[in-house]
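What follows is one chain in structure tokens, specifically the form predicted on its own.
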Amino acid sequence: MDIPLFHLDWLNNRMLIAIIATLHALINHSLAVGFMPLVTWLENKGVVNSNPHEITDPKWDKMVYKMMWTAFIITTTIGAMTGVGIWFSVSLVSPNSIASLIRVFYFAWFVEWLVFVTEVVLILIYFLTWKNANKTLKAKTRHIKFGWYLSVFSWVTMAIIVSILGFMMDPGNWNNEQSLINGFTNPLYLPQLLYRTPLAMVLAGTLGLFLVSVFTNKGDTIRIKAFRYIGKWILCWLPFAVAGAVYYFNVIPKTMLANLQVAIGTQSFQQWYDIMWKVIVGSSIIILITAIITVWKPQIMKSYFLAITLVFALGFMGLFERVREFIRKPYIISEYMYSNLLREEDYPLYKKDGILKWATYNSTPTVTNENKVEAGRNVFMLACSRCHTTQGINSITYVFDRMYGNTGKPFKEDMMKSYIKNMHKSREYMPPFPGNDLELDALVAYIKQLQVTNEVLEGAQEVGVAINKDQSVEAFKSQFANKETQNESQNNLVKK
């Protein structure tokens, strides 16, 4: 309400977060979290198995520097610029949450930043000193130590970041007591730190077994050493991330259960939530079997096949992480926010008064005959721009033809009206309309507008921004002024 808000139509905002938030959790997982201490035992078992006039087995030791060299350039790229990417797409899209959050887990943050910058220079003294640390076995046990750091301070970063992810579907009895240590330790806090944790480990076996199979030739003595090796990791991970997963299901709050339920009534998410079931099936059975094989018979295992394992994995991750925010809703901040970033204990004042009023960026504080369509355009951006668009992804003229049959008639203005004001009681993964009747009216008039004229509805970066006169600063000058007046009359008055 106090910040402009950007908006790309043709992606829809929550996409742009989905995207750069997925691939920065997959790379986190995969390559940071279970990797490390991987790549790290890897090396260990260099040393333990090499001969004795040797500090390490060269060729193994080649092996493991190779998935290392992959590991550290992908995460200080794409890791690096999609962690940042985060920040910068959730303050444009979602600033007042975030807003929101960093007051509740200021200092939190702050130690993770602290964490994540060290584990920046654990990394680069990791990588970059790995060639010159097998010159003895004292250097190459010392640079053994790092890896250990570095894969302990990888897991706490995300160990923190979880709690924040956990608060917001859950604050548990912050609302009560708002304070850090109440938003830390939420009820779903634990469980899915238990659940993520092996997962992140399961994820790195998979990517390490075809890092194995691009970096060494088929019946190397090695490959078939490292197919064992990681075989063994992922099936000493796995039974823990399958019981994390039942564990963490079983907290998740009814609320979001039945809300699932009701959300794959819809067409479109009742084939996510098909596929959902089948690729989670089938993502850990591929796995077991992988596992299975590459320590039964690790000479039969082929490349394509842990590539497709491998996928399956990514797949199993990205579809939580999809699912996760979707079962969330209508919140953003369970039992605070809306997803349309609308505090719930301003609700009242929004019913009363309408939303328009209180926008600072806002071109139509009240709606007239003359301005009907642009407060609706309005009421649009602030109510509904932040999940739906005009014409592209999820957009709200598609919403509304597919409910008619996708036949392409007029939408009836009665209808719309009737389902706007109850939409939440029968879709729970959406929030009430905020405002008041007229602002109903003009939504319902912009919305009739769009599907005849498709207009593209452009964000401030794109059009500017209008303020509000009843919240401009001069507006507030006024009205100090006429308090400050009425309080001297009232004390002349006193004084008589």
Partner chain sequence: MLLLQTSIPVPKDIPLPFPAPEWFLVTILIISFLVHIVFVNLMLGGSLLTLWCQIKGIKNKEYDTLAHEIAKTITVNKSLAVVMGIAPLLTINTLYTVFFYTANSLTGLMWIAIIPLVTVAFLLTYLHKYTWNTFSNNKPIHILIIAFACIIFMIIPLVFFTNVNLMLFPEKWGTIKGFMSALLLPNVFPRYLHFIFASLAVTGLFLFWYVGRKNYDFESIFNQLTRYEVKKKAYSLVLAASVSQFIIGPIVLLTLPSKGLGWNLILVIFTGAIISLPAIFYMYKAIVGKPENINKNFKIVVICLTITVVFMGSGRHIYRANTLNPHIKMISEKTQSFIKESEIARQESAKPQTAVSDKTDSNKGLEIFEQNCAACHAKDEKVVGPPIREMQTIYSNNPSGLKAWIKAPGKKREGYPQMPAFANKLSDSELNQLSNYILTIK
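Same protein, different form: I have the form predicted on its own, so give me the form predicted in complex with the partner chain.
A lone chain is what you will see next.
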């Protein structure tokens, strides 16, 4: 409410973050954290298995180089830019939450940055010196060492960011002790790391198999050899990934129940949770079958089958990210800030005065009969627009109509009012409505209008902002002038 609200009325604001963040996480896990050790390991195999008079098997080395080339191109373009994109999109959609996190986690992110700089420098060295390193055995050995360093730094980058993610989900800590240590000691940290690490290795393996099938010809001896190695790699990591997933998802509901009193009976969560289990079991079986075939019957493995496996492996992780996102609700920072970006502790003030009065940017500081719908639109922007659109994904008219049985009939005002007032009690993922009764009336009037007009809500990026007169420099000065004259008169009294 102190920062103009960017709003995407069709795509949905959260979807913007979700698309960028999921893409980034998939690339990060499959092409960095898991892929660097895989490539280094394969590069080393080339040296170990080469003829005594050669430094490495040149055909094999060329294939591994091509795999690394793919990883290099993708990670330094889409990978790097979606990383920045998470920052950009979150600061647009959810500025107050990311700003609060940065105030607390500045040094965590700073250390993360240092590690990340090292990672980028290492990947540049590792990839760009590859061909020169093939001239002597000493250089090749050193090159492989750089590959291992790179692997370590890729992993550490992830280990730090998981701490920050874990912190956001850990209830209670924010209000007690705001430090990075909490990120590492919170109950979800270790399970997440134990899950993500082997999963990254498995994802890298399935991607590796696919790339080998692209970069080699059917019947090549190196193709069969590479299939076997990577198949074994997957078979080694897959049990840990599944065990990690089971461990992690056993911890989630417990943490939720213990700390949030959110019943996991919540229907939508239960749905996601059920689907996720099916996908995890299904993908694991497909990956397992693929790995077994590539180890025992590599010659019959087909590219398209590997592509399908890859899609399932990525789906495994994508769904997991969705569920992780879900359990944060209704908060964006556990027990501190709701997903509407309002702090829990400010609610009594908003309930008393209304949110419009305190919002820096809105055209209707007080609700009147004349401005009711406009005020309702402003309330919607402040209290609902971070998760709901008016016409697009998760639109407000759609969710109400669905709740009332998809009848398409005009919504009933009284029912909507009593629902919105109490929704947080039966729908735990919803934050409580922050405004006063007049604002609730206005919001309902606006939603009812939306139902018949299909009007679009435009964000600050299109229509700009109206400045609330109560929150302008003029109001600030007059408020201050009052205080000073009060002080003066008090002083005068004392003097007399």
